[in-house]
Each structure stands twice: as C-alpha cells, then as structure tokens.
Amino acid sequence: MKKSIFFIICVAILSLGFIQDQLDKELQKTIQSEQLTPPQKEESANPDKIELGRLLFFDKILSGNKDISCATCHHPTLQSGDSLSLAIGVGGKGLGSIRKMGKNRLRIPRNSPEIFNRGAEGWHTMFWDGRVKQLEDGQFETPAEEKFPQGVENVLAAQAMFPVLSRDEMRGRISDRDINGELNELALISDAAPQSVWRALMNRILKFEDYRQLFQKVYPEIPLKKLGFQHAANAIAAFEAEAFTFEDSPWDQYLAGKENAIDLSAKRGALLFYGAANCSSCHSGNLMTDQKFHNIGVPQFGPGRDNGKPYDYGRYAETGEWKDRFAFRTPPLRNVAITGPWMHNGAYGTLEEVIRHHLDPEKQLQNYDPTQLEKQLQKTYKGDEQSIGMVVETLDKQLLNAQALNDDQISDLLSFLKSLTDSKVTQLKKMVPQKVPSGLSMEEDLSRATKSY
C-alpha cells in the first residue's frame, strides 16, 4: 500500500514537472516573439535634482490656494494614486479615501493614474487623452502650443507643466482665496497666458531660501532670475522617475531567467495574455501599453469634461475625429493589481470586473452597477439608453470578437497580472518628507488613507 502511494506521488511530481517544463518552453517562445526583455533601470539623475523634485512634489506651494500638492493625487502610500474613482482637486481636505470635497467644487472628471515606471525609455505620451506628446525629433505637442517653453527635458517633465495650470486640479478659481485668506494671485491670471502662471509659480517658490539654494546647486549655470517652471518640472520628473520605478516583480524575475519566480497559474495566464485572450494587442511591449487610444465601452459618470459636458469624450476632444469619441489611452500594467479603482474614471473596484468588461464590453456597460461608486458619483451615472448608445457607437472593433474565457482562465489571467507587482511598491512611506521648504502643512492622516487591493 505504501509503495502504491509513493508511486502515485512520484508520478504526480513528474507530471507536474513535465507540465511546468512545457509551459516554460511555450512562454519562452512567446517572450521571444513579443521581444520582451528584463527592464533596465535608467541612470539616476543628480541626487540634488531628485531631492529638489521630491520637495516640490509634496509642497502645496505649487497650488493656487496652497491646499494641494502633486502628492495629494499621487501619494506613495496609495501606490502612486489617490484610491478614488475621480480625484478631488482644489478646495479638498484630507488624503485618499477620507478626502472630502470643498464647498461648491466638482470632481476632477478622470481617475488619477498611477505613475510607476514613467521614466522608462519609450514613453512618448502623457495623460489619459494623450494631450502631451513628445515627437520623434524631441519636440513636444502640448495644449500650450507655441507658448510651451524651451528646456523641458523629457515627456514626464512636460506632463508636470500642466496640472498647475488647471483651475480644478491645482490653480483655483478667480474668486478664490488661499488657506491664509490672501487673494490667489495665480487664479487671477488669464487661461490664455500659461507663461505668466509658470512665472508666478517660480516667484512663489524662490521666495524660500531652501529652494533658492537647491536650485542653485542643480542649475549652477542659470541665474535665479532666469529660472523657469520648466526647471522645476525637470526636477519633479527626475524624482518621479527615481522614486516610482520598480523593475523586480516576479514577472521581471521570470524574464531574467528565474523560472520559479511565478507559479503555474501565472504562467498559464501569461500565455493567455499574449495569446488567445489577445490582451497584448493593446498592452504591448515592456511598457505594457501601445500608448494608443481605444473606446472600450467604459460607463460614463462624473461632471464631464470641457465642451463635452456632461460627458467625457476622451481623445475626441484633442483630435475632433469621430472615431476617437470615448477613447482613452491604454494604461500600462505594472503593479496593476494594487492600483485600483480601474479604468480612466475608476469605474471598477476589482480587477476581475475589469477583465470581464473587456470580454463583453457592451453587455457589461448595459448591466453596470453604479452602487459600487461613491454616493456622490452614483447620482452622476449616465446609464440611460441614449448615453449607452453613444458610447457603443464607436466601440473599438478589437473588442467585438473577444474570445470567451471560463472562470479558471480568468483566474489564471489574474494570477499573471498579480505577478506584475513589485513587492517594494507597498513600502514607500519613507519617501514622504517630514516638512517642505514653504512650511505648508503635511497633516494628512496617512494611516487612515492607505488602501489594499
């Protein structure tokens, strides 16, 4: 009897080894055909530049009312996001899930995206609608057009130039006063004069001796009077690239040759991702995004954006092309399992729901349950027949023939997506400074604001 049990165990072990060997062989072929390679960390910037960027990233002096910083919506303890479906900008108080709206304010119409690995080579677009783009010749296409300054070092720095211009995100309204009751001088500037806003911001920043000293260290060849906000943006980008780049997930380890870094379920999920499920047609390459724009039928809710209110037309607002209505840029997937809520507006609270949406977007849109949203947002859900019809009209054709997946296959896909999480991304509280040069508050209750997905 004992010999029989021993024999069965040996056969099971050998079978498991054979299955694993076959999976690894198939995956290696896939990795070669997709030209996937272990990530290579970019060379770190000057430490003084990184430190300058870190302080600016957490300093509310960059906002018109001095009540919000870059970190409010991209916080290290919230996996570089804010845990909300739609962000809360100027006038809000608190951090993450406990953040409260200011009086008579509207939600930001889009989800605060995670900012992992944005310093990696290959990025050429920023924002959900791609309104900031770096061309092959190194020049930038931005909303500022010819008013965009020279000296911006990369597309990540170009992105950092624009939240400070947004009245809802950071700059504030014309009638606003700051936290000290003083007139918000940034809000008084015309929307047509971004250079004046950037200049006023630098005037604010350089009033503080600590900032003056750091800028002189980082840019010794440029007199303080000649510094522009692009130099601050370059420092913020250097910090983001250094602080939020993670390249040692189990999947990264597997790409580097460590075959036992991921389990059988994740390996099956990887084969589905790059094979039958066709996820990699959009989530392609080492960045896991084609940086293109697709309408995948995401439910509409929130205040809407620009001239499209109460809808958010996405890329269409930038191009004016009908095919781009409700299209948004493919998000990258590194650390995706912990960066919810997901979609351009945080429509889903679980990654499984996101996968199921991709398999049949029209059905999921028709049956969307808005009660998963915060109560404030449930009232803004546009689930009427006309709204759904508008979204479906330009649905990406790649999704129309999605292969059906059973529960086991979806579970395998989830295992693969979880293997994209670097364990160090949950240990980022140490990058939060004790104080910032402006002396503005850092009072957010981080312990209550953290999340777990």
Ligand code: HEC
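Each form is matched to the other, and the largest set of C-alpha atoms that superpose within 1.5 Å is called the rigid core. This structure is a prediction, so every number in the text was calculated from the model and none was measured. Positions refer to the first chain, counted from 1. What changes on going to the form predicted together with the ligand:
Comparing the forms between the two forms, the C-alpha position of Asn401 differs by 2 angstroms or more, with the core used for superposition.
Go ahead and give the structure of the form predicted together with the ligand, now that the form predicted on its own is out.
Below you will find a single chain and nothing else.
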C-alpha cells in the first residue's frame, strides 16, 4: 500500500516536471521567434530635472482655473490613471472613482490611460488616436503643426505640450474665472494660438522663485526669458519616465531567465497569447503593442469627440480614412491587471470581459450591458442597431484569426496578464510631493479614492 502511494507521488512529480520542461521549451522557442527581451532600464535624467518635472506634474498652476494637475488624471496612487471610465477635467472635484463633475461641464470623451513605461525606447505614438507621433527622422507630427516649438526632447515631452491646451482637460472656457475668482488669462487666448498659451503658462510658472531657481539649475545655458513651455515639458517627461517605469514583473523575470518566476497557468497563458489566441499580432514586441490602430468593436458611449459627436471615431478623425473608423491604438499591457476600467473609454470593469470581448467582438458589442457604467454614462450608451452597425462595419479582420477558447484557456490568459504586474507599482504614494511651489492644494484625501482594480 505504502509503496504504491509512494510510486504514484513519484510519477506525479516526474510528470509535472516533464510538463514544466515541455512548456518552458516551447515558451523559449516562442520568446526567440518573437524576439522578446527583458526591458532595458534607460539612463536616468539629472535629478534636478526630475524634481522640476515632479513639481510641475502635481502643480495645478498649469491649469487655467488652477483646479487640476496632470496628477489628477494620472495619479501615482491610482496606478498612473484615475480609475474612471471617462476622465473628468476642469471644474471637477476630488480624485479617483469619487471625483465629481463641475456644473455644466462635459465628460472628457476618453479614458485616462496608465502612463507606465512611456519613456521606453521604441515608443513613438501617443494618445488613443496617435495624434502625437515621432517620425523616423526624429521630427514630431502634432496637432500644433508648424506652431510646434523646437527643443522638445522626446515623444513623451511632445505629448505633455497638449493637455494644457485642451479647454476641457486643463485650460478652461473663455468665461471661466479661477478658484480665487480671478481672470483665467489662459482661457482667453484663441485656440489657434497655442504658442501664446505656452508663453502665458511660462509667465505664470516663472513668477515663483522656487521654479525660477530650479529652471536655472536645469537649463543654466538658457536665460529665464528664453525658456519656453517645451523646457517644462522636457522636465515633466523626465519625471514620468523615472517615476512610472516598471519593468520587473514576473514575466520580465521569466524573460531574463528565471524559470520559476511564473506558474504553469501563466506559462500556458503566454503560449496562447503568442500562439493560438493571436493576441501578439497586435500586442506585439517588447512593448506589447504594435502602436497601430484597430477597430476591435468597443461599445460607444460618452459625449463623443469633435466633429464626430456623439461618436468617437478614433483614428479616423486624424486620417479621414474609412478603414480607421472606430480604430484606437493598441494599448501596451505591462501592469494591465490593475489599471481598469479598460479600453479607450473604460467600457469594461473586469479583465475577463476584456478577453471575452476580443474573442467575439460582434456578439459582445450586441450584448453589452451598460449598467456596469456609472449612471451618468449609461444614458449616453449608443446601443441602437444603427450605431452598432456602424462600429461593426470596420471591425479588424485579425480578430477573426483567433481560435475559440474554453474557460480554462481564458483563465490561463488571465494568469499571464496578471504575471505582467510589477509588485512595486502599488507603492507609489511616496512620489507625491509635500507641497508645490505655487502653494496650490494638491489632490485631497487620497484615502477616499477607494475603488481599486
């Protein structure tokens, strides 16, 4: 009796070991053919520049009404996002899932993305619709066109030039007054003169001695008068790259050769991701995104964007090409398990639904349940036949190549996605400065921004 139990245990251990070995072998082959390598940490910028960027990132002085900072929508304690489906800009109050809209304001039409690892080499396309891009020759393609200044150091800095121009995100409306009841001079400037907004912002920022000193330390060769907002943006980007780069997830450790960093289920999930489930045809390479645009049939809701209202046409608004209707840039996936709600508009509150959506987008779109959204947004859901028909029309064909998956396989894919979380990303509170040079308040009461993913 004893002998036979001993025998069974031995066989079990041996065969488990054999399965592990087989999986590891297959996975190593995949890793080689996909040319995946553990991320390389870029060199840190100079500490004064990072500190200047940090203060600017948290300082509401960058917003017209002095009521919102970059951190409001990309908070370190909210995994560099805001936990909302659609962001709440100027006029809003509070942080995270309890943030409230201001009176007579509209929601921002899109989800605040996490901003992890955007300083990594190879990033060239910013925003869900890719409206900021760095081209191969190093030039930037941006909505400011020829008004975009010289001296912007990288694509992350190029991105940082734009939230301050957006009336709904940070700048405010012409008739707005700031939190002290004073004129909002940024809002008075015409939308056609971004340079004037950037200049007016620098006038604001350089009124504070602490900022003057820091800018001089970071840019000793440039006289204060010659500094432009691009110099602020370079510092913000340096801070973002330093603070939000996390590349030591269990999967990264596995890529670096540590075979037991992820479990069997995650290994099976990785094989599906790079194999039968076809995920890596879009979430490809070391950044886990092709930085291209695909319509994967995400339900439409919210105020809509620009000329497309009440719809958000995504990339189509940039290119005017029919195939780009409802296409959005493939998001990267490191730390994705904790950065919900997911998709360009936060349509889904669980990662499992996100996977199920990809496997049968048309059906998921037809059956989407808007009651999972905040009440305010439920009313804006476009679930009528015509809207759904429009979205389905330009659906990406690549989604159809995936094999149908059973529940165990979906659970393996989930394990793989969870293995992309670096354990350090949940400990970012220390990044929040004690105070900012303008003396304006920072986001109050972090402990109440409760909903976490």
